[in-house]
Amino acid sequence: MSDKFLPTNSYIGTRDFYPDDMRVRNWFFAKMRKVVESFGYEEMLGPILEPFDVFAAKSGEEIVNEQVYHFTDRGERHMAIRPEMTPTVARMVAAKSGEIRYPVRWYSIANFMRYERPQKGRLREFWQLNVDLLGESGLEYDYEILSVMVNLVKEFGADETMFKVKINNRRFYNDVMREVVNATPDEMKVISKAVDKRSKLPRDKYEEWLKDSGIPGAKIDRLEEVFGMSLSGLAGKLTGDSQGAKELTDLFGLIDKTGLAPYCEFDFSIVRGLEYYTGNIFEVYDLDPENRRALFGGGRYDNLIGLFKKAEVSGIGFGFGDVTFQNFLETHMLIPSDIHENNGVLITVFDDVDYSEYIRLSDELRVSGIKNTIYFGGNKKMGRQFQYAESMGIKFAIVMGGNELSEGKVIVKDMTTREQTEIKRAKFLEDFRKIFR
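Kindly supply the structure of this chain on its own, in the form predicted alone.
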């Protein structure tokens, strides 16, 4: 046998999820499901592999050229591991467009791969909640997605001092770039890429990027001016009617009439990197000074279905990644301290009791919906068994040795309070339920 062992570490930018990690993730995803399903969204899922062209058509130059894991399979098909979900959603809707009743409210929780430099808040493999609302464009659609986003963050205990939803519109952005900044179409592409990274770069690096890309200094100065202007101020500088300005104005008008106003603000610097966005766009930001970054975002995409068939279906949605949001929860101490408590039962075992008695006890608990474990350790000293229960975070230990069995009783020990309760074996389930919580 070789002395050289395989490495135990996971692939760079990915994570191993041990039971403690899974408790946090299951809690995390359960809350997500609760919120989106309360709005009437149904869960769906697509394959982790798609033809490369599905993503190449609309996922954006940076993702396609630099981040997609792709390969040619044994059938000479050019395939990609999904870097996002929206193109898959569009494909699936197109596949059954004649059968689907609109609006479509779908969500998924899936893992994705992007070849990025691992850093805080960003890994190569990540899990993401994706929420999509497809049917028509309209104020009510945009507002509903925005409401789902805000309610998701609030569900974890966050308030308006911890996060803000920043809102812009791609049509409005293009109008301002063209008329106010006087940017050419080629300059707009360069500026959009730089602006999308603006909050993550030092000011001098951001300006250097623009200058090195051929953007004149006067236009860079004009950009800074428009970033500081209000929605009405920018809209007033446009010479004609702007569909994007109207979409934003109408949306904020509705926001001001509901309870979302404290959580939302206009921000012209929000552009979103994916090329398929066409209307209102959103990004949720952490307000903590130590973690000021985008947590997740989304927006409207018109006629993405048209990539797959002759059909016009507008959609709006967002992707909610687990890595950055878990950092947010940890920063604001929103993960419950008792999340690792194991509200289960350990059945202690003794040599003077036939093992079938413990199996019978375990079956009774399990059938009644109470999870439990029979102790398997070689050392059956009571103290060692109690230590095992504590190490596993188990709430209750059940003691039924030979004496207890002959006397027709069971002892229940609360491992947190150290209190012991004696219960008649014949009434075990009935009386234990009064203690178990």
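Since the one above is the form predicted alone, can you give the form predicted in complex with another copy of the chain too?
Since only the chain itself is given, any partners or molecules it might have are not part of what comes next.
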């Protein structure tokens, strides 16, 4: 073997999930599953690779040009590692459009890759809960998805002091930009990027950036004005009927009648990056002063199926990434401290007992649902074996040496209290169950 070793770190921007990390992950994805399933959503999944074209058509310039991992396969197919789930969902719905019953309520938990400069809350490989509702359009959809989003965050014990869903509408945004700000289509492209800059740059740098990008001073002032206005105020400034304004007003009408009001607010500065959104859009914000940022978001998209089939199918959905959310849970101390506990049993071993005796003991425990392992290793000193149990957080150790075996008994040691209890081998399971909890 050469002296040159391969590096042990994971690929840049990706994570190794050791068992401790995995327990946190499994805990929060299980909770998410529970919530979305209670709303009637069914799990689905697609392949990790999709044709590059599926994303090129709709995922937005930045993602496609700068962020997609893509390559040509041996059959000369231009493939991409998925950077998001929605195009796959649209493809799968299109593939079965004849037999599928609308509305379709689907969710998935999957991994994605994007070229990113790794930073807090952003990695190259992330996992995401993706929730989509497809079928006939209607405001109730929007409400339902919003309710799923709010209840997902609430499920972890978060309350209205910790997060807020900011709501806007793509059509309404375009109407206001056109009619109130008098932005040209080119200016609108710049402005859609400005919103993000506005939240990150100091005021003067932000205005400088707008000026350098060709937005006249008067429009910058007008822009600042509209960002601060209420929904009714902005809607009042539009001359004709605005479908977007109606979609927002109706949605807030429903929000006010149910329990979601404390978690939701209109915010005209929310635009969402992806180009495929067409109606109401949502973004969940962390309210912690140290971490004021978008946790996740989504919205309505109306034309995605159209890439695959002559069909008009409305859709609304969101993606909920694990990286930012874990930050949120840690910031607000919402991860239970007992998540790392190991409720298993260690069977200690002695040289004077045939190994098959331990296997029998282990099988009895296992079949009755009690997780256990037999101690291995060359050093079989009792102290060493107990030390191993402690280091693994194991609560009970079982001791059965030659003496115990010949006397037909087993010793159970509680690793927390150090208490030892002697029980009959013949009644082992029955008596151990009384101690084990």
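Residue numbers count along the first chain shown, from 1. All values reported here derive from a predicted model rather than from experimental measurement. Basically, rigid core = biggest C-alpha set you can superpose within 1.5 Å across the two forms.
Treated as two rigid bodies moving between the two forms, the chain carries residue 179 and residue 396 on opposite bodies. A rotation of 9 degrees carries the smaller rigid part relative to the larger between the two forms, according to C-alpha superpositions.
Core superposition gives residue 208 a CA displacement of 2.8 Å between the two forms.
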